[in-house]
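Below you'll find only one chain, the form predicted on its own, shown as structure tokens.
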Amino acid sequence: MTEKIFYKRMGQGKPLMLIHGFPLDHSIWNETAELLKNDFDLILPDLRGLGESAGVDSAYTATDMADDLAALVDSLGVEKIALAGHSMGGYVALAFAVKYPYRVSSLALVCSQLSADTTEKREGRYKTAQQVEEEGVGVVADSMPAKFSSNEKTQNKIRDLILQQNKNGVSGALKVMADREDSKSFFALCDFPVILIHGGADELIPVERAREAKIILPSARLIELAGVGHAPMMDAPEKTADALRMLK
């Protein structure tokens, strides 16, 4: 586990961890968490190197990030937990479930996917990581917000959040995503409840990725949010909360 994983905890009920996406922090869940606090014991971490969590100098993987979260859950005395991962947070949630399946009560993938990167996509992430290391997080802050949402208010929030991140954490997260493993074979064998929540207008990860996951695991419940982009917890918190209540 990295030296320090920051987290916010609120609510009561079944434990549910809300894992943020790239290149953000736990605060993207704030509105949705407020709607869920009477239904769940919510744990909102910052992934290593992002938000207020410490980073590391060496390379790391999605499994390393999952190990951080497992250690956090241990420290809180929680044995079994529901996981909801947004985008990159979905990759970390899947890595957690692969390594610790006996600790997962249920899983939600929010605007995420099962496939590993193509060679072209992987090379592009590494190129962007190098740019971030050399030029700072503005490289990402300038290009990503409009891809998250068509809502100008959400775009501004996303941009502000990205600009608050540490460039080494952003670079490290890009490499984590580039090197992640394909999860289709594992996903097909999931024996805990799975929910797929996806924006129908997602420009970063098309809704087709969620439909493909549904085919791989027919028992998964697919909730498509029409007109919503890559940040449903910010643009449609009520609908996102309603979908996540299915994890109870």
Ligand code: MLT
The other form holds:
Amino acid sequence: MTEKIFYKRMGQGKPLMLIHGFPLDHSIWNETAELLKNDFDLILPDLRGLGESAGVDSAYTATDMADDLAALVDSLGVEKIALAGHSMGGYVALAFAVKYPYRVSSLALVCSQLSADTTEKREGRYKTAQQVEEEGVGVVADSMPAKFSSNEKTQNKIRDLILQQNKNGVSGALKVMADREDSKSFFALCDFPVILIHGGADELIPVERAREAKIILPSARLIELAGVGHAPMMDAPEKTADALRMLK
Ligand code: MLT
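Right, the form predicted on its own is done; let's see the coordinates for the form predicted in complex with the ligand.
Every chain and every other molecule in the complex is listed next, the one we just looked at coming first.
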């Protein structure tokens, strides 16, 4: 575990961890968490190197991020937990479930996917990581917000959040995504309840990825949010909370 994984804990009920995506922090869940606090014991971590969590100098993987979360859950005395991961947070949730399947009570992938990167995508991420290391997070803050949402308020929030991130954490997260494993064969065998929540207008990870996941695991419930982009927890918090209540 890195020296310090920051987390926020609120509410009561069954434990549910809300894991943020790239290159953001736990605060993307704020509105949705308010709506869920009477249903769940919510744990909202900042992934390693992002938000208020410490980074590490050496290279790391999605499994290392998942190990941080397992150590956090241990330190809180929680044995089994529901996981909801947004986008990159979904990659980390999958890595957690691969390594600690007996600790997962249910899983929600929010605007995420099972496939690994193509070679081209992977190379692009490494180039961006280098650019971030040399020039700072501005390159990501300029390019990403419009892909998250067509809502200007959400775009501004995302931009501000990206600009607050540490460049080493952003570059580290890009490499985590580039090097992640394909999760399809694991996913096909999941024996805990799974929910796929996806924005119908997601420009970063198209809704087809969630439809493919549903074909791989037919027992998964697929909730498509029409007209919503890559940030349903910010643009459609009520609908996102309604969907996540199915994890209860
Ligand atoms: C995210 O929102 O976490 C990332 O955009 C996901 C990705 O690029 O694969």
